[in-house]
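This document opens with one chain alone, in structure tokens, the form predicted on its own.
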Amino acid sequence: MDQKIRIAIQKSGRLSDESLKLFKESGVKFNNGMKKLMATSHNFPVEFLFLRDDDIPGYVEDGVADLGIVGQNEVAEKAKNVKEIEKLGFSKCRLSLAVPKSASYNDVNDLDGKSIATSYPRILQNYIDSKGITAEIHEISGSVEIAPGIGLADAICDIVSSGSTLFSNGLKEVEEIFKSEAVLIGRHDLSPEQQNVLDRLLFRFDAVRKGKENRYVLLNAPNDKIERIIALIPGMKSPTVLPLAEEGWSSIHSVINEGMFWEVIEQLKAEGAQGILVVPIEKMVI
């Protein structure tokens, strides 16, 4: 019997939602009603702890919870021993330096000897230190775009997903100094039952990520020009070919990268491609 993994998930906010929705796409059943601090899963071995987002890196390293989905911003903040296993591709924004719309900025030495405000002064050190200023980093948790407006600091450090908060409270971004997104982190000491599980979770999580960057495609092409519409959507190992009731031409189908879809449907129509379906894919196993 496989041993179980305990995996910490933020226990609220959009980094929870999207965890929750992964575990979900990969076939992990579990029932978290009533925001329950623990969950466990009745078709898969592994068990939910729901905690604040910043305390996941130190319940991993204390061996309270075998994995962890965090912001590789809490990671980098924390410094605490566990291993970043995979990026999950969600939950991405950066860390940015801010001042007020007012303030003239040039480059960030025009910082040196002022003072910041941030919920990560680890990282903010690492970066000033980087970059040879001095600053007086007051730690603040929460609200921290409020700083510079009640005199508490010159600028700030804060995560931004689309500016609209530093806009409205009069800030402006200057500096993006940490990117940052959904991470899995583990201990270093996993059993190997644990390992196994891992593993087959990590398979479950790669097959929906391929599913989410791709889509199937099925179109009608006439048989002189298959050649040349198969190098333009090879597939996974070669496209399907078969023979259509309308005499000289074929229905082929095969998968394109969703980042090459535009380009690759416009070339399919410059080379007679007709009645061309484009279905997502939930689920792709190479």
Ligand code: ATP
Contents of the next structure:
Amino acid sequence: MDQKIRIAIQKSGRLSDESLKLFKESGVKFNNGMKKLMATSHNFPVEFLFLRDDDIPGYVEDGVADLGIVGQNEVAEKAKNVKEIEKLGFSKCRLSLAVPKSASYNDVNDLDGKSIATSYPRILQNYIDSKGITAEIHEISGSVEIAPGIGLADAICDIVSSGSTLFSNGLKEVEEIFKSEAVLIGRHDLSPEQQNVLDRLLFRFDAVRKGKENRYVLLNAPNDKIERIIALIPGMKSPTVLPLAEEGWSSIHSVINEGMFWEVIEQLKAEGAQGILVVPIEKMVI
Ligand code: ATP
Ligand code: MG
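So the form predicted on its own is up there; where is the form predicted together with the ligand?
The complete assembly is shown below, putting the previous chain first.
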């Protein structure tokens, strides 16, 4: 019997949907009843704790949870003794400095001696120290973007994704100081059984991610073009080549990277490929 592993995920917010989706796509099933604090999977040895994201690094450090999914911004800000196991590719955002649109701004030295409002005092302090300036940091927990307007601070340091919140509050982004995405964190010293569960989980995450990064491609080609075409789509081991009912033609099946997609399709067409079908892949294990 496997020792269960306990995973903390955000109860509700910008990390929640993608975190739940990751487990769903990895075949880890559980009932996530509304407002429940905990859930147990019935087909994989994991339990889930649903928490505020701020609390996740601390719970993982304390061993209340073995793993957690949280933004790198929270990991850096809380500076708890946890291991960053793997980036997960969602909830991407940045922490930036912003000043009123009307303020003149050349470089970060313009903030020397000024006051800056933020929910991320540690990350901001590290940044201003690295720039050799001083600033008075006002820690506030929310609605940071209104601080300059109400005279609380000269500038802010906050999470930005599109910049529209800044814009509608009369601010302009002037420095990006930290880049973040969701990460899987873990406590140190997992038992060998728990490490084994984690390895199985990471294997599934990897298969899901590779599936998303690749496409299955099928096409028809005259037999004398096969060699040149399979050079373009070498696939995982090698492409499948099957004869068509029509003499002199074959169907070629392979896998291509999503990033290369359009370029490769153009080259395949130029080499005489016809009837090209491109199909999503749900999971991929190499
Ligand atoms: P909680 O109630 O759990 O404390 P919160 O209000 O602190 O939630 P959210 O706004 O849900 O946090 O954001 C959670 C994390 O998602 C952030 O710490 C950050 O890593 C990331 N994030 C924040 N804003 C965005 C955004 N606009 N786009 C993408 N990711 C974001
Ligand atoms: Mg929070």
